[in-house]
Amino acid sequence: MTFEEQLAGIFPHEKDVPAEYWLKELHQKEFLINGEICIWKGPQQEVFSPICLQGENGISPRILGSYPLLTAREALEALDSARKAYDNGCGEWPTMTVEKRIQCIESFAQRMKTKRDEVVNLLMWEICKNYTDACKEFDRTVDYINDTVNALKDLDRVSSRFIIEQGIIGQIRRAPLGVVLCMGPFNYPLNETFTTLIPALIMGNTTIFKPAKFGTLLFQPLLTAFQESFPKGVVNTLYGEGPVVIPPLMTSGQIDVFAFIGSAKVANLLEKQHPKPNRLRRVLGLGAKNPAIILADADMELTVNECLLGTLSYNGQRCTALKILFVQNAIIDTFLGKYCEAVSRLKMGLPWETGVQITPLPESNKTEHMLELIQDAVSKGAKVINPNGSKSNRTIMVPAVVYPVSETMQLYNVEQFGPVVPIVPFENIETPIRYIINSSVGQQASIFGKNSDMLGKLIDPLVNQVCRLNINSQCQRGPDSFPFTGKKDSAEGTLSISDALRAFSIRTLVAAKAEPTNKEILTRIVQERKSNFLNTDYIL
């Protein structure tokens, strides 16, 4: 069988696929607001997979059911839900015992745990995540969660006593924001979306979340924990078109916080739409174009193999990927004989597959926006230079290594987000180095090479430029004790597991002279627990 026959044949017959794997229509009608699963009887989009499959009418993508198109209506009585929630900072979450929102949180991951196999299975269909990518991404969210509960645990002990400076008495915490409205992507809809409400919640603020384009119905298992875990109109969901339910909250100017992950575009347009920029505090994880470097003394074995997980793990539809290489001269022609041998030897097929690694994309025209870039950089002198590269059935292509590319390229600068590899060869280090001080973005870099003065000499310029430079490693987010975050168009905000505690809360405090009557007053107030902000309670 030729290669154009096995990839005409890589969408299955719907009896072909194996029975644990396969997803029953999930026609969702089910929205949260107010603590109450709202019904939805109006327009529903529907949702199609990636997959394909094949029928007697030939190959089409298959139907996986349908999610509420809310509208501005409801996207404002959500709103409305955590508003009153929030209730000034006197609703019943804001001023709740840290230990008691901890218990809150804790008995939600608990109820999310026994919905593994329905989540993992939805992020199969719905994006295209392989199997052990999806366990992966559930499992890490769960140990995010607890981690996430450790570390606030962590911080309220620091806080749990009284400090005195300049005779004053002072106990200080961290308070609320208020509503914080969270937007995921699409590539890591449960792990980003809950690196953000998670933390936005365990810190007393009220929510509202809106599931990402693609990977929408995984969340729907998960609406009656969210229900049973936390007060009413502490966790709203809203579904829909975001140009429709979005601009509503964000005119309104009651939104505290914008947690979003996705393009800058939308995150500028949206910002703009808030009538009181000085009020809103943002949290943004946006583009990047991570780049490696790879040094002529790089130890090609350990670089080709980092480099492949860098650009190619989920098809390079990670914000952390890989997405060029800079290679030098004087290796050149072994990098790329063994990286394009190792890309051939990627296994492509569908998520549930053992071994699979390429599967189909879930973004619609994916296939042909990244044949166009390819087209742009061949116009201009590079070629598509492993075996097969960029052939394509529907949804799915084989992952295309480009080279050369040059500066005249749309890959030189475009963040491609998908299965094209854009290599770019030089002589002189100021050759990357200019790149990436020119780059409109600075998330991470990756460096390969074991002489430790040359490594050195481009440490200290390079950590100016970019978040995270990563010596003989891909580029990645964990772990996430470290901190996430990005320079200049990357990112606004750091997101690691303490980080976001802060980044959704801010420091407050109640100060007192050191007056007799009034360390009698703090004192009656913390022996007789009068107060939940103020106690030196200390939670194990």
Contents of the next structure:
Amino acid sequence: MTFEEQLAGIFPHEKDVPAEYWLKELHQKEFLINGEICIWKGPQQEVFSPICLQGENGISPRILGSYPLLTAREALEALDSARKAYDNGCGEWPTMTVEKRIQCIESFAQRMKTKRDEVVNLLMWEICKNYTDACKEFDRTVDYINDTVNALKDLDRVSSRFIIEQGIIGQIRRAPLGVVLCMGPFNYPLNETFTTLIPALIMGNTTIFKPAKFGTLLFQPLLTAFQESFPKGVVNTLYGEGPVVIPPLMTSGQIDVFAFIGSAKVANLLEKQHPKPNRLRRVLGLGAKNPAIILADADMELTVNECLLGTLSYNGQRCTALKILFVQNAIIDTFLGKYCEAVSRLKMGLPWETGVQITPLPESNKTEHMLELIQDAVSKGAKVINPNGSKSNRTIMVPAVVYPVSETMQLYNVEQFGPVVPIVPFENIETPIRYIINSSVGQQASIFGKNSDMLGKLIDPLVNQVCRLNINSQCQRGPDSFPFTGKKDSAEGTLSISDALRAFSIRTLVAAKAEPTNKEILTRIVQERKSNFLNTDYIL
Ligand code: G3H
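To complete the pair, please output the form predicted together with ligand G3H; the form predicted on its own was given just before.
To see the whole picture, the full complex is given below, headed by that same chain.
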């Protein structure tokens, strides 16, 4: 039996899937617009799992179900619904007290928690995130919601008083921006969609969200929770092909905030469709090619462990993944040996199996694309240096460690977003520094070493190239209270629990000259609770 045939053995027979993880086909017809769960009678998009099943006729992709292929008409209905709910800022939601909005979000979080098992199982079947990471994604999202509520309380407490400056009384708060379109990525379909959706909602905006291209069905169990937790029209869901349902929204000129996590190419294409670019606020998380610089004095064991996590967690499909390793010549052989050994210990298999780290890939033709990148590097002098590296069967692929990679190869600059690890040897530290300076992206970088003089010297030039420099640790987004952003083509705007509240709102104030009549008017408004904006309530 060839190794490729052994790989195919990873795909189970239906009877071998543990009963608790078996998923009945889910043919979703529902979508939420204007507070109603509508039933779609038109064409459906079939959803296949990256997990194939063995059957009488060999191995074939497992169908998971389907979702509605909505059209421009439903997209415009969703827009109309969100606009009506916003009502030029006069709607129930944008004028609601912060306390009441918080109650709605909290009630959503409660309902969401009851759907944990269903969503986790869908995360495994739809995008092949392993069980531990799928649970983490769900729990991290619930924590994110709770932390967002607390951050808003803090923000609101600071704004709950009047300021008197140069004879003017003012109360400064944050107000919503309008209708927000949220689109998340397939690798964190729940978490990253909610890291924009939740702050957008809690700040009083109304929303339309379109699930990612994979990881779509997992929102189905949450539709009722959205419907029951928010006033009608505040959350609208859009299903279908991006090129069909998104352009009508953008060309209408009625989207106020475009929150998108995905490729720069798609973001640019969609932004350009908006006829009033100055009106459109953008919150974008785009591409990255985070490098690690491994210096000669790095702690070998720690570095190998961190680089393994950084390069290959979730098969390298994280925007924050380490996508290229620069290793100093003096330790290159030791590093390659230990790193390849660690890669070969990674367990490949199905997401619910204990300890599995390498799982099937959701994007169609992904293994082919990875092989093209590897082939390009090999044709220019690199080799796949780990045992069985790059061998694949259908959607599953053994990670490939490619060495030595140089600047003529596509792997040097292209964001592979998959299980391929390019390694570049270097002598002079200028090599990785020039790489980072010349890169078109600038999200994060990692440096591994022990000499504080050297590390200190590297910090100053590098923090002006990337937005997070990780010392002796892999790149990552968390903790979610830390700012997550990027320079150049990597991002626009900053996300973190507290920064996101700012990204989806604008400082707005009510001001009056501090004259007796005005003072009396303001006092009355506050005492008689005549305004939700102008108030001195302190949320506990
Ligand atoms: O894909 C990008 C994610 O935001 C990465 O998050 O670093 O916590 O895996 P993570």
